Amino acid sequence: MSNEVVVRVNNVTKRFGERVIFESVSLDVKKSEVVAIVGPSGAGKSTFIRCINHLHAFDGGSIEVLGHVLVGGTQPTRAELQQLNSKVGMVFQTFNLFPHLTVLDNIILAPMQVKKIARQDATDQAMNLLKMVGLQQKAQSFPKRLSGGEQQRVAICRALAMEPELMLFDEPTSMLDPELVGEVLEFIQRLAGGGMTMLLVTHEMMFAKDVADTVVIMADGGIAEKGPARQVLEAPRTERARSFLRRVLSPMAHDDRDLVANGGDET
């Protein structure tokens, strides 16, 4: 990890309407540092997340990413989204893959058409990527032949097709059978190792302190804690991370395999 910040979060407040989402939250990230936001249902993290591609609009303060400037209350040009968009890939919980193509249509058309890669070259980045996970003979299947597990592996070759300097997860194993959730996460492991910059929305606990540099407890309308993710996790400094913390062990815990996911997030 190196020193390089690559987003700079400046006191940003998002509403929707009325309500406070979240209110003047700062947070740095540097260069291939990877940092897991976990915290209670409804505290803003999926939000906050979305906000810094500004797939979500915010109210108040900044975002620096990769030398793009947003600013709260201001509507970013569709040329300035074009180019954040370029250098930023984002994973949702849902796979949001399209239907009626291929796996290996879904891959490649935003090279294409985004970055006017050439049709092969673009096909055969995407097949480098599909061996990577493992699914290169679903290249010519549809969506509705794979497995959540393996739609959610391709929803990510698909955003590292683009070459994004920085990778945004937003609850990538919400939405699988537990036993398909280990083999998204041993793959995100591996784009971490591989010096990858990412934030990650995650309520897998054992996950965020084995991967994550940082970790960033958001509840309360704010940032509860963030440091170093072994220190946050296993001796939280504030009473309000600590009690997120008691929640989401198990009665019955004695060790770190005793962790247990707290629910999804709303917002």
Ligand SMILES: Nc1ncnc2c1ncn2[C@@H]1O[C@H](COP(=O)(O)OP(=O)(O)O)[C@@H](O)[C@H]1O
Given for the second form:
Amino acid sequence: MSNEVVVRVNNVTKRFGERVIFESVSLDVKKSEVVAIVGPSGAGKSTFIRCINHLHAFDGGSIEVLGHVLVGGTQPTRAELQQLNSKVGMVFQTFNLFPHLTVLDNIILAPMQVKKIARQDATDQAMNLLKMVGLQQKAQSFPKRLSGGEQQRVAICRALAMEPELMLFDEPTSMLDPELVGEVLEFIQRLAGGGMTMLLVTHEMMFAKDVADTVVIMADGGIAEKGPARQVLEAPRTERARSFLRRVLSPMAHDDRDLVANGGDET
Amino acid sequence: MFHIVALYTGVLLKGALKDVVLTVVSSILALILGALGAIGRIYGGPIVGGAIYWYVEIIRGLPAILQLFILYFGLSQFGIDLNPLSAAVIWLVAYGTGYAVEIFRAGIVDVAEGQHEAAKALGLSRFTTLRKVIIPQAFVSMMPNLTSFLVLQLKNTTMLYLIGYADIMYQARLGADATEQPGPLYLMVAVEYLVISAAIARIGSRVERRIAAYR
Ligand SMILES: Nc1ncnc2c1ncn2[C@@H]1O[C@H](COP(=O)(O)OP(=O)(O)O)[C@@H](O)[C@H]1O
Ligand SMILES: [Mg+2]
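So the form predicted on its own is up there; where is the form predicted together with the ligand?
Now the complete complex, all chains and molecules, led by this one.
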């Protein structure tokens, strides 16, 4: 992790209509830092990372992403957003692959359309990415023919094909059958190891502890606690953080999705 | 009766051919305009979107025959004399566009929000998103409606005899007057329309299966 700040979230407030989702949230993310965002459902985690690539507009404060400045309550130009978005990759809970395109066409669409890369070069690059996750033989398949874990790995490849400087993950494994979670987490961990800067909303506490540098707990309209991963998860300082962690980690509220211990050694 | 069939088959087929050509040409134009109209309706803001909304309402709200008469007889009072062929094409395109806008609009809004988000997150422009992501998927959910649209356009050609356009209906009408045997003549017309409709439905379901292969 270097000292260069890639994302600077400054006092950001987000409302849907009258309803405040979170207020005065600040967070710095450094180059190659892995930030895991955890918290109860409905806390605004998805909304928060969607503000960073401006899938959602926000109401107050500012967000600086890779040199682009987004200011709450103002609408950036379309050209500026496109530029920003071509440098920030996003992976969704529901994969959101383009169902009418083959795996290969999903991956080469943006490089060809946005970066004007020649089809052959884009295809070579896509095949290399697919090889990385062992899916090269699925290049001509349609997404519906793949398992959830395969779809999500393709979705990550699609984002990586734009050679992003920052990756956003919104619960990338929570729609997956438990036995498919490992293959996706393993890929994400490899990216983290390769120095990719990432913000990751997740319920996988063990994964957060192993892979993230920083853990942010969102609850009750803001950040309840943030700090080095182990410290936040093992010795939280605030009561809100403690009560959330008690709930997800206690054996009584058992849900094995939350407890999957995976450091990438499962696949 | 059989000599009526023999006598008129050729004429009626010629009329039917005209209807088919007219249906195909007007439908292609209406679908192009309809796609643009739907995009304008959704993304065009209050003025463009509002104008298209009202256009659709008027086309769908007024009786078809009234629209045709206004166009052909009404305008000629103001010195705009259209020949039957141009009036027929203009009306079919204008009418078809009204319906096509709605078909496209429904298809476009049917595409999941996640598709827009994924496209935006990749940095695709709005135009590229429409062209490469939204419209192709909209087409699939639209296919059944497109088939009924073509049949509707075909059926609308029956009205064109009222402005003197010499299609199958026109020929049957002349024949009925001349021979006083409307029964077999109109039956022949019915058969021809059914055959053409069935062909459209058949082609439609083929295309549907083909483009929906990914589902
Ligand atoms: N597009 C939207 N319009 C209105 N409310 C929304 C929208 N998206 C999310 N919300 C609300 O914002 C709150 C936070 O949602 P979300 O960010 O999805 O939470 P999380 O990802 O932490 O589960 C929820 O109460 C949700 O109902
Ligand atoms: Mg969420």
